[in-house]
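A single chain, nothing else alongside it, follows as C-alpha cells in the form predicted on its own.
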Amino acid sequence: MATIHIDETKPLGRIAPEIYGHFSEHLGRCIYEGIFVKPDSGIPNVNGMRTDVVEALKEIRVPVLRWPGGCFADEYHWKDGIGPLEGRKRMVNTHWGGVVEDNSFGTHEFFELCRQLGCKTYVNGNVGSGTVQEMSEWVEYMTFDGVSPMAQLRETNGHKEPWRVDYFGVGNENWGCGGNMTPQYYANLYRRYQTYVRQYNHDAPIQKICGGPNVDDLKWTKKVLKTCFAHPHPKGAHGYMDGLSLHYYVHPGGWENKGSALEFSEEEFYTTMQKALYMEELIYLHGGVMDEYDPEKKIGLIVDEWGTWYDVEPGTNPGFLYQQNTMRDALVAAVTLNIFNNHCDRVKMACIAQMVNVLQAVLLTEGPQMIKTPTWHVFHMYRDHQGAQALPVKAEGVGTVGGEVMPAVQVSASVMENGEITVTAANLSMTESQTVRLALTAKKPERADGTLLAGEAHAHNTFDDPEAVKEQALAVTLDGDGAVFTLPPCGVAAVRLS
C-alpha cells in the first residue's frame, strides 16, 4: 500500500490558476481549422471561433492563452493582421510547413477568442525580426485609452475600447529560432525592448516575461539574470521582468528520433515517465539561480511551452506537428501539473503546447468533428487546484516501477476556501495497480469521492470512437483520518475530501 501523508495545517501557498494555461501558435491546424474557421465552413462558430472548441475549453477553465508563438512570434508583424481581411498581407510561414499565412486571425481575433473563453491574455512580441518601434506601437494599439495614432487606428478597425494585456513576452526562444543570440546579447536587447512595453493602464499593468532557457541551459539563466538584475529597476524589486520563461519537451527517443505517439514499447513508456519527472529537477536548477537574484520569489518561472513531442502522425505534413494523444500523454500531463502545484512558490504560469491539433493537444478536430483527448480529461480533473492553497505531500511505501527509479504513485494536493481538499494522483506503472491511502494530519474527513481516468497505456480517442478514454467515478472509502482507493495501471485520480 502507498500511504500519502497530507499536511492540511501548513499550506505551501496559492496555486496560480495560470499554471493551467495554454498555447496557440500559428502552426499547422492549431488556429486555422482547429480554433478559427471561415464563415462558409459550415461549422458552428461565433465570430469565427468554433463553438464546440470554445465550449470544451471553457469546461477546463482555461485561465490564460499565449499567442501568436512560439517561433512564429519572431517573424510576426502585427500590422499584417489588422484591418479588412481583403487588405491583410499573405506570407509564407517559414517555420511551420512553408504554407501560406493569410493573417485572417490577428490581434482583434485573438482578443475575441479570449473574451469568449473568459481568460487572461499573453501576447508574445517580435524581437528576432521586429523593431522596438513595432513592439511599442503594438502595445499602444492594444492598450492605450486616449488620443494617439495607434488608438485611432484601433478604433478605425472597429474596436474603440482598449484591451487588457495581462502578460507580454519580449521575444521567444531567442537562443534558437528567435535569433540564435547569445545570452548577454539577448539580455541587453530585452532591457531595451521591455522599456517600450509601456504601462498605459496602471490599474492593470502588463507583466513582462523575459525569454529564459532551453531545458537545462543554466548558462543562459545565469547570464540573462546577471544582466537584467545587475542594475534593478529603480521603481521596484523586480529588475526589468515579472517572469522568466522555460521551455521543456518530453522526447522519449531524443530530438532526432522522437518516437511514435501510438506505437511504443514498455521501455519507451518508462523513459517517457522519467523525462516527465525531470521537470522537477529543472525547477530546482533554474529556481536555484533565480533565488540568488530573487530570494523572495517575486519573479515567476513561466514554463510557457511544455508537453510531449513525438514524430508526426504518418501521412501528415511534418511541419504541422500533429500527433495522437494516449494515456501515456495523460500521465505526462498529470505528473507535470502535480510538479507545478508542488512548486507553486516559484512556478507562476505554464502553457501546454499546444491547445488544438498540435503536439500534446487537449482537443483534436477533423472538419466539423472534435474529440477530447486524455490530456483534456486530466485538465478537467485538475481544475479545482486553480487558485487553491497547495498542501505538503509525502509518500511512504511506494517503490520503483518498471525497473526504473521513480515513484509508483506521484501526487499533489490543495485545499479550497470552503475547506475541500483535492488530491490528484498518477500511477506510473504500466502493469501494476496501487492501493493508495490518503492520511491527513489533523482533519478527519466526513465525505470522500473521486474521479478516475484509466486505460491501457496506448488507449486513445479517435473520431470513430471519441469516448474510448473518459472519466469515470472512482470508489473511495473513508478510513479514519483519511481515505483509501485503488489506482489502476496508467491511472490518474482526483479525490475530494471534506
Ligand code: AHR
Given for the second form:
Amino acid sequence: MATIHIDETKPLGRIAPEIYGHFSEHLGRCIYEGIFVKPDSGIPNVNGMRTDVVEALKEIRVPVLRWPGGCFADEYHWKDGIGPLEGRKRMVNTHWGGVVEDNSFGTHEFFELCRQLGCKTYVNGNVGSGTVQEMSEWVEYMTFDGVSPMAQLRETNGHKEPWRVDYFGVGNENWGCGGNMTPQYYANLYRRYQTYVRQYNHDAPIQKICGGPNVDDLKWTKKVLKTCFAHPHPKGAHGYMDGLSLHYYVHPGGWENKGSALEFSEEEFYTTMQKALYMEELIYLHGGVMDEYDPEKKIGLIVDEWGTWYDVEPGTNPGFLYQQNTMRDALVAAVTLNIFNNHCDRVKMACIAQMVNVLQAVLLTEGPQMIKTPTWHVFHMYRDHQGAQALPVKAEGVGTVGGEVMPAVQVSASVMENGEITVTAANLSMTESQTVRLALTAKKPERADGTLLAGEAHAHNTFDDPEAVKEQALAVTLDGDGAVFTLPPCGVAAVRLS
Ligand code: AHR
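Having looked at the form predicted on its own, could you now put up the form predicted together with the named molecule?
Next comes the full complex, and the chain you just saw is listed first.
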C-alpha cells in the first residue's frame, strides 16, 4: 500500500489560480471554428463566441487566457485586427498551414471572449517583426483612460472604456520562430521594448513577461536574467520583469517523429510519463538560476506553453496540429499540474497548449458538435486547487513503474479557506491498481469523498461516443488520521477531506 503523508499544519504557500491557465493561438481551428464562429453560422454563439465552448470552459474556471500566439504573435500586427470587419487586412498565416487569416478575431474580440469567460488577460506582443512604437501603441489602445490618439481610436471602434491587461508578453520564443535571436540580443531588445509597455492603470499594473528558454536552455535563462533582471529598481520592486516564460512539450518519440496520439505501445506510454515528470527537473534547473538573481522569488516562472505534441491526426492539415486526447494525456495533465502545485513558490502561471482543437486541447469541435477531452476532466477535478494553500506531501511505500524509474503514484494536496483538503493523485501504471492511504498530520478527517477519472490508456472521447471517458464517484473510506481508496491503472483521483 502507498501511504501519502500530508502536512496540513505547514502550508507551502498559495497556488496561483493562473497555474490553471490556457493558451489560444491563431493556429488551425483553435480560434476560428473552435471558439469564434460567424454570428449567422447556425452554431449558438454570443457575439461570435460559441456558447457550448464558453460554458464548458467556465466549468473548469479558466483563470487566464494567453493570445494571439505563439509563433503567430511575432508576425501579428494588431492594427490589422481592429475596426469595421470589411476593412480588416487579410494576411497569410505563414507558420500555421499558410492559410488566409482574415483578422476577424482581433483585440476587441479577445477581450469579449475573456469577459464571457470571466478570466484574466494575457496579451503577447510582437518583438520579432514589430516595432517598439507598434507595441507601445497597442498598450495605449488597450489600457489608456484619457485623451490620446489610441484611446480615441478605441472609442471610434466602439469601446470607450479601457480594458485591463493583466499580463503582457514581450515576444515569444525569440530564440526560434520569434526572430532566431541570441540571448544577449533578445535581452537587450527586451529591456528596450518593455520600457514602452507603459503602466497607465496604476491600480492594476500590467505584469511583464520576459521571453524565457526552450526546455533546458540554461544559457538563455542566465544571460537574459543577467541583462534584464534588476532588483531593486527605482521604478518598481521587480525591476524590468514580473515573470520569465518557459516552454516545454512532451513528444514521446522526439521532435522528428513524435508518435501517434492514439496508437502507442506500453514503452511509448512510459516514455510519455517520464517526459511529463521531467517538468519538475526543469523547474529545479531554471528555478535554481532564478534563485541566484531573485532569491526572494519576486518573479514567477511562467510555463506559458506545455502539453503533449504528437503527429497530427491522419488526414488533417499538418499545419493545424490537431490531435486526439486519451487517458495518457489525462495523466500528463495530472502529473504536470501536481508538479506546478508542489512548486507554487516559483511557478506563478502556466498555460496548457492549446485550449481548443490544437495539441493537448481540453475541447474538440466538429461543426456544431463539441466534446470534452480526458484533459478537460483533469482540469475540472483539480479546480479546487486554484487559490488554495499547497500542502507538503511525502510518499512512502510507493512502488515504481516503467523499469523502476518512476513512482507509481504521484500527488499534490492543498487546503481551501474553509478547511477542506483536496488531494489529487495519478496512477502511472498502465496495468496495476494501487491502494493509496492518505495520512494527515494533526487533523482527523470526519468526511471523505472523491472523484475518479479512469480508463484504459488509449481510452478517449469521440463525436460518436462523447462520454466514453468521464468522471465518476470514487469510494473513499475514512481511516483514523486519513482515508483509503483504490486507484485503478491510469486512474486520476481527486479526494476531498474535511
Ligand atoms: O503551440 C504551438 C507552437 O509551439 C507555438 O506557436 C510556439 O510558441 C511553440 O513552438
